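Only one chain is shown below, in structure tokens, and it's the form predicted on its own.
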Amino acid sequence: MRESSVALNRFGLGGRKGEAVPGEPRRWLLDQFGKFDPRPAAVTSLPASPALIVQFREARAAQRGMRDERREAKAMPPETPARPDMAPELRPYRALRDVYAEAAAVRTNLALTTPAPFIERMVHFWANHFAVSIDKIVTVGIAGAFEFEAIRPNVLGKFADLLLAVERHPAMLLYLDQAQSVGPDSVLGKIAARRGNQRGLNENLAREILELHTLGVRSGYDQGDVTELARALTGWTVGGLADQPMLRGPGPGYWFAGIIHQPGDRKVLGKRYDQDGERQGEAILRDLAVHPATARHIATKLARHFAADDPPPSLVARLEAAFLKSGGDLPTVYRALIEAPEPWAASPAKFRTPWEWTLATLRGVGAPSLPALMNANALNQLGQPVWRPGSPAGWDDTAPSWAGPDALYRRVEVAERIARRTAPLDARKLAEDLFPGALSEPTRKALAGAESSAQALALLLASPEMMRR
């Protein structure tokens, strides 16, 4: 029974009230490969990235218009008052914030009711690996579309296809300023130079591809490789946003703008690439996707996520071998993870992040959706708002980042709030269902001694079992 608890909590997103405990944990996990829906109705009903790019462009134009009005108002004679109904500068972006909130709710609600919680966890893992953040205004409305369009459809495919989908998505191109990168010797670069308006490379995307998305730090690449990759990626941009007609593209969304691509061969990690245009960057990314350093980097992150903050070397080696042998086939790597002994260790080794704990608590009480028991602001209070990590490195995946006294106190407060709003239930029976064969005696005694069903439920939601996985 203890392995059932591991499958539910370490591989999945936590047991769900009313659902049967998996009798064959490994088979239960493998069966989810066929149950995962990459494009459920809740996702397809949301606006796609082209519509969101248009919406952002309109909001930006409105913001510029407001700035012009303010400048005119300041230039007016003193006896002429400025318009009293002038909106704050960021008001045009409110609709995009509403889009963000709706997409975040869809993400949460899918996780609460999915028949494939292990694969849903992998979606969250990859979205954090390829992190974008709504801290940048241009990313606010499109962060959800990034996960729904680039991550979900490729979570059960090849890593190379996932990588290419991510790096070509408008959200990533805008978040890491790739849309502003111009080859100095490109057609547009030369025109700009003649006019005294020097346009140049932006290396942000290239650097994060090498450091975070593929090879990892201290893996043998150098600044020259970053620059060469940045040159190869010039032209990968977002249509529908640029003020210059020649850069608007055929429509809103990803497009390759040859007019800003840096011509010439590239040399990355000692290999020369002589492809033309867009194919040059794609060829480099496909090689990076199956590089041994990438295999080790991905294997280490997976081992850390599923086994321990200090990744077991034996598990890293197993996952690395599966990655390399299969050419980066993600289901093959997931199967190796399920078959490995290390993630099935009896003692919970991972401290749940606020996102993981929120899902586990809501699934545990059978909440059908996020607004049923708590609002999205709770994730802000807990310190992990959706799609808002502090850097392109994503949220940290180790206990020290989440297990401080203040953070634990906030979880207790939220647990009590959920318990008060939940219909009375038998927390003792629920605990046995959520943690089959893994409930500790101290927790069992604490639940038995509770003065009310609400207190018992709050104790369960704030218990060591619920805090760890």
Contents of the next structure:
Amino acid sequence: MRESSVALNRFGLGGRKGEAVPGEPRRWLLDQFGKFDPRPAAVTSLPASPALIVQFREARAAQRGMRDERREAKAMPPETPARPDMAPELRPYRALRDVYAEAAAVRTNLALTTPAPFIERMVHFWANHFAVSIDKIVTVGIAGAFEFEAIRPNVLGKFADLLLAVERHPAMLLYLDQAQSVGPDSVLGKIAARRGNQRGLNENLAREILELHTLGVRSGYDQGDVTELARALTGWTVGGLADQPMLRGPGPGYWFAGIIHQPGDRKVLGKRYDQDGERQGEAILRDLAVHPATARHIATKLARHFAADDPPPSLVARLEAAFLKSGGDLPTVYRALIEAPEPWAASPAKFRTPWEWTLATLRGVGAPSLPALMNANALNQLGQPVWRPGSPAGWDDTAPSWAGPDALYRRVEVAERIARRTAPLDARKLAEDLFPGALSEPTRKALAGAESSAQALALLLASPEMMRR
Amino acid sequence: MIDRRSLLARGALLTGTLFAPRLAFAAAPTDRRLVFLIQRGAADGLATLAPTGDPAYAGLRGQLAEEAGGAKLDGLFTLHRSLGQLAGRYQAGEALFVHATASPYRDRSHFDGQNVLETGGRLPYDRDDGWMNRLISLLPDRDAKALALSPAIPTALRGAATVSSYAPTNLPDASPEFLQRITRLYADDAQLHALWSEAVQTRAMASELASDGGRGAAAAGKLAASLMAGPDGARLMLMESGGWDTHAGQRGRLANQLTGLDAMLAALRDGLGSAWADTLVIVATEFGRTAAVNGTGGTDHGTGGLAMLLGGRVKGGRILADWPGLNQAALYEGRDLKPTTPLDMVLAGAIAGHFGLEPVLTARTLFPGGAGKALEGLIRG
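Now that we've seen the form predicted on its own, could you pull up the form predicted together with the partner chain?
So here's everything in the complex, that chain up top.
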């Protein structure tokens, strides 16, 4: 691959029809730092997390009401048969599904038209690193707001700020059960204990912070560190949701609830933290954010994303050093990535994920927005529904997860569908623009021999070049 | 019945006689309908309507010469055996074949050839709009609805006048022909080749428009007819078909394609009912295929080919061909059927006759810069 093709495809989201091929690939990437818009109008016009929390609370109340009604009506047979289309207890949540679909469309449309495709790629990278998944019903409506509010504004900042924004976001606190974690010796913990209620610690978020978000699995922390971090984080919760008046907080959104915070000093990775309340957890996270194991973990994931499934140690070392030296300054790390030789290797390094392939094809044909046929459902069929990786570990970033026979067949079918719905264009010329200096002879021949312009475009969208980056 | 070399002279004779009724008709909104069916991929005219009477034919075509074997239309031409219903239309005087015809395009690129066929220009990409769109400006009823039976609007219908397109949501899946091309595209790529081979083996193949005994094609014909029905129906309809690029294994493939085409045309006629009397169907392709069979039982990109006119008012039951012959010296560039009848002038003449338009203006508007005169006498007065 020539370097402009590497910049467009491996660093960016694929060339866009009608846009000039970058003449100076590295400069083109660096210039995007100043072009990225963290809060575009399409995002700010969507409902923010406080409104979504209220909407979730109302849906939950409606669901409970239905449950109570059913319980009361149990004695009598129902007059009308239940509608089969949706489980009755899920109907109140339908509006939140619509919110999800709209937010997913906004995410896609931003990626299709962005002046900063490399930075958008980093948004997707971090959203996957700090994954929330909508298979948990509380996450459905708010998953988009999580990315828009916690990830986007911090993608060009310090890793520590990104980490704090993520761990304080209601979506993360709800997804990984932190919102309901109660310090056993907190004010409320003691009250609960006296009443015989079991309210206590939930370690879920604390463990994933250490294992997934910062240090990385098997990097030297132990169960004691997990428990201590979980204790430190008690009180990080979401207002506006709880039934108990004491836990409703000042309003819907992140809230530090002192009454459930476990009092006392904490010891994590051998270091003592004697801060009070919220500042304790924050201090631990700030230390974790610049820990050498975190630097190595992040450097490895970035190297895997940009150089090879099996990341070259030289690149990992270079990124790790940049991370540590700059105190986790993300633009510094990105710059080190752009300046390193490894990500510029000529042969395609990565098999595109369904998400990446979808964006590359739609950008390639110049689609201004997500066409109706490419809604979330199409991404479901391709195997990667937006914000639904199914686990806090996010989607896997290696070829074996994506390069399957059926997955490839589906891409070919979608390629033909997109091509049939695209106004006639010269795919031969487009191919040279999307993969400048990097188009293979077999692909060029296949396009030239196609029997129609639509077929040539379909072949281009399904070509080996398009399948990889 | 058969016009060949006499065609041009006869056409000229008819010019004056139809002029008056044409003007009278121009004031009223039209009930006349036009279907333009593009065969994308260069359909083999020499197999569709085979010049079995040409002494060079059997030698050139070898194994493919047996393809014909259908209705013998005259001493020279035999219709492909898959076109049984079309043969019936010919016998009923509703089908007219124009052989050894071609657009002004003389190179052999599908894209460029289709672009010329659709824009009506002299050269590829010298126009942005299609001749079918420009036709709307000539019609007495400028609000006449024009529709492409396709997910996007193809070049032939693009332009200043408002047009639309319609495609059923359950479009046929990727065609086997396309899937074969993907197989070739991945042949040199070890990873994709392995994945693809496995995928193809484990998947039940989706049925191609033309390979399921014509059922899909018949449905398309029926759908087109329904979209043209009634006073608010489309007056101009653009249809497309793919799979005609038969470089290898032509015998079975082309037979399937033509079975589909035959079913599509029959369904269109049946669906239109009484409106068939006011309908003109034009079937055309970007260029023909080589006179000789190639080394893989197929034919390669050629030049002169076949066009078809069908409909209730077509002066059919005839073959128009200034037949150049197939001996080596007669072939275009030593390999292709020589085009002797300009396709654009056939289209201009048929359309002018059908809609009652002035032929010179029609030719100039649809095919600007075209050489020659619109052929007349293709449509009943």
